[in-house]
Amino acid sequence: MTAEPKSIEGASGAAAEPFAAYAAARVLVTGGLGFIGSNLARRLAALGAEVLVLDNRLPGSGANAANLAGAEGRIAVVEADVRCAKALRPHLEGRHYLFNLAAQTSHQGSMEEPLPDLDINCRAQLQLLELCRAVNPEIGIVFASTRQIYGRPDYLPVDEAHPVRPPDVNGIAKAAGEAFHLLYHRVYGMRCTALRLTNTYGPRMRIKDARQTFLGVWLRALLEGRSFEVWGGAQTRDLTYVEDAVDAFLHAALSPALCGRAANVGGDGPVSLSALAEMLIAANGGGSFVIRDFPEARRRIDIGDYCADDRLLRRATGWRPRTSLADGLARSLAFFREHLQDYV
């Protein structure tokens, strides 16, 4: 049976706002000077938690104290990595919510790097539950998970009984956590839940290069002045905006009905990357773009096209996306004009 999330006091279960829970709560959240991370951890705050972040700031990550830039006073920083037990145990202790975004992301750096994506993206998370059944077995935990365990999907819109069949080392690698945070439910009963993403965009990603996501290189053109380059162009993707993103984790993490279950994480529907292109060329307000053929090495663990059915995540939540692609993308671009020189 699965437990109900511990009350935190002063929160008021019955209050409107749905996320008075984390008033006072004590949170931590691994890779939190992370793109989504550092958006998270601002919100929490914003929300009267008591946030600690933990992040190795490992090179070619997307960790960057400029995420956190004006927050320093409500949210606290410690530089530890989720690969050493002794560093993390101590971070765990006390804590009511523990969102997990460490994290290697880039899948054509899993190839050329496997062992290093196995050791983050999946001994790690083993590690760190561990950790938390020895020191904090009541704590809730959100998994950050990926879309990329499906690889090529066999229909649209992709839902949770898709078959998991990874198309990269990346992807095998996310597969285990998530599939060690689920176990973890099922034999001790821990409130582990994993959040399947889609391409995730907004302000704090990383536009410097193509590690985080290709729409951050697009980003980075346009605001430089120079055209950019499309593979293949007519593949479908959906998109989830980051501040859609945090509320899909917040919700999540005190939902009863997501305890050990994984759910797919939507977005506006789907674009092709053509259209996106354009799109975000007219949220600029001018730029250029140039159809290319994919390289070969990415055409190789390339998923082709995308769609995610997260109803599960909505019907068990009552989240859904609230910002459209048109306006998603104008935010990014007003963001990233403002504080290019923090990014690239």
Contents of the next structure:
Protein chains: 2
Amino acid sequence: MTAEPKSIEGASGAAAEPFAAYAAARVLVTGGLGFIGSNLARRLAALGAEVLVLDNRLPGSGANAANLAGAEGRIAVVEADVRCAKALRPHLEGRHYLFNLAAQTSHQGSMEEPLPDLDINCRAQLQLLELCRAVNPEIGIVFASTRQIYGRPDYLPVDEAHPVRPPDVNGIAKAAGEAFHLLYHRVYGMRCTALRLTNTYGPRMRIKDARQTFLGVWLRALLEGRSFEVWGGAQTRDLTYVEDAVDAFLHAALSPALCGRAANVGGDGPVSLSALAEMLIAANGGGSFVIRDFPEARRRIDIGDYCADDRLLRRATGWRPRTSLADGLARSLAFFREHLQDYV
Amino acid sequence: MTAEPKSIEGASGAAAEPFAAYAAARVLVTGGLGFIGSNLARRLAALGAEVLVLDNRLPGSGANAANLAGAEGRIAVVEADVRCAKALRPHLEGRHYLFNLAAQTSHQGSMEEPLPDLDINCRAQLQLLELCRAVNPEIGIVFASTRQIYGRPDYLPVDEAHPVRPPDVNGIAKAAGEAFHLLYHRVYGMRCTALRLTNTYGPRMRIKDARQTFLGVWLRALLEGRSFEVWGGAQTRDLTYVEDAVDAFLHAALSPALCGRAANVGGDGPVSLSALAEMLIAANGGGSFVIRDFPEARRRIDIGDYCADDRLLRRATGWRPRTSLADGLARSLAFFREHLQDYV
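The form predicted alone done, now the form predicted together with another copy of the chain:
Up next: the whole complex, starting with the chain shown before.
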């Protein structure tokens, strides 16, 4: 596998045309120093958008100044907290699109500190919608929701009609945050869409610990020559490569059919955690892992197997994942091999 | 129809035995100056419980000092806001039961002032659960939830398996507040139950305006010799007489089968709004109403018809509504005829 192309944006040239609307568009990305937010901001800038990133560099989040390295001249950054209405308000006026990714993402963290999770993932979202309604009701909004809100699935793959039954504080808060977005479409006609993301991975993810994705700590251990732990191993997940998630956001904001809807985002088909571990080691050209029992505190909020039915998104927008799991893992390893010092 | 018995408590003598557990129990009722809360607090005091009411007398809520008239010596009242952790904490220690009824109840109000609704109905609930977990994890908690969280029903009667699809900010906030209660049972083993109430009516309801129930303004108009407005008229609702709702709370806190569950509370069968208006006029011995179109702002968050399937509660506890709609309306009129000056 080759290293990551110098310009990720270059890799998506084929898909640039459907995104012509972003050329010269004024776009706000909350959580834009984070993993998905920064990849999205970089793509938007490459598409010619005027991009403002708003991020509070929340400790424990994916925020990392290195995520915008090399793009500083093309992306403006405001350090502000999405919970602070006063800080947000001036940045909403005159914007065409709001990609709303600021979040607390750790499930276990949401159980340890539930109120900050609720304030960020739910209360701040309602406040943000109220602000948009007041100062810029025409803005197109895409909210980063999560498959976590389904809880332990009744059936696989999970479509959007599956009951919403969040297993932890984070899931409850995100479900409410999402519901507010859809409500503001229904009642006020605002252009809001939610994407229910599954495990997303790739360059610029948090690898310091497992607060964002378990894959981060696996990858870090490999690159540091240590073996990593797989909890359980038989559970299946589907994983979205971050550039495919970015495509989904770009499509969603432009799709009238998704207005007022929540749509799943999946990936390259389901894989068991132990098979994923083996693929990662193969992509790395070596390494090892050990299987551990699921820790009790995690078991109580675990969702078991998951696989997304994302046909709604595919049909509405033509989106499909363009990166195979093997390729995505190789690109992730190549990125972090080159930039390890910025992420540990 | 005779006037309300001097002591409501006397009317429920037959049901006192299943509630023997409350004799000498130390009980906290949040929102205990409100409509259902005050009726519950009075019953608990009559059952021999040591009752503390916590209420912040929120403007626009059902809080009314007159609601505890005649029971002042038997019920302690603390003026405190359920949103304030510091104020709550000392009152949770050593309590056996917490009836958690403090709420913002107006659907339209939740659209006009969404953040206070979220703070009371959702954030304060999570904070309260965290406090209980810290200082009194054995406490038995019953949360006043609402059928509003189902949104516009897919089928009637609505059972607890019906999708949760709240139609307004109030519904989203209450659904999250309920979910936190059930989560704290699932993860921490806390004894939490939620009751999904439908339109509840009876003595001590707010009749000043429609913030609590449309029936309040109807009844007030009748007693003041004015005709009242029925919006639409064909929609069906089921109504719970407040003493039956009180019974449901008392049963729920004592039912291990309902621990960690949300259970519907229904009433004396469905009735259309226009039939209800006619029953109210018959119970009053005269009066008139006019049918009006549903106002646009209300129509967008209206849930259409509703009727509860409350077999879960009935089977788990033996609860059943003991008051017919005709009797309940007559008792309500009698109460407010006698106490009108305290409620307008």
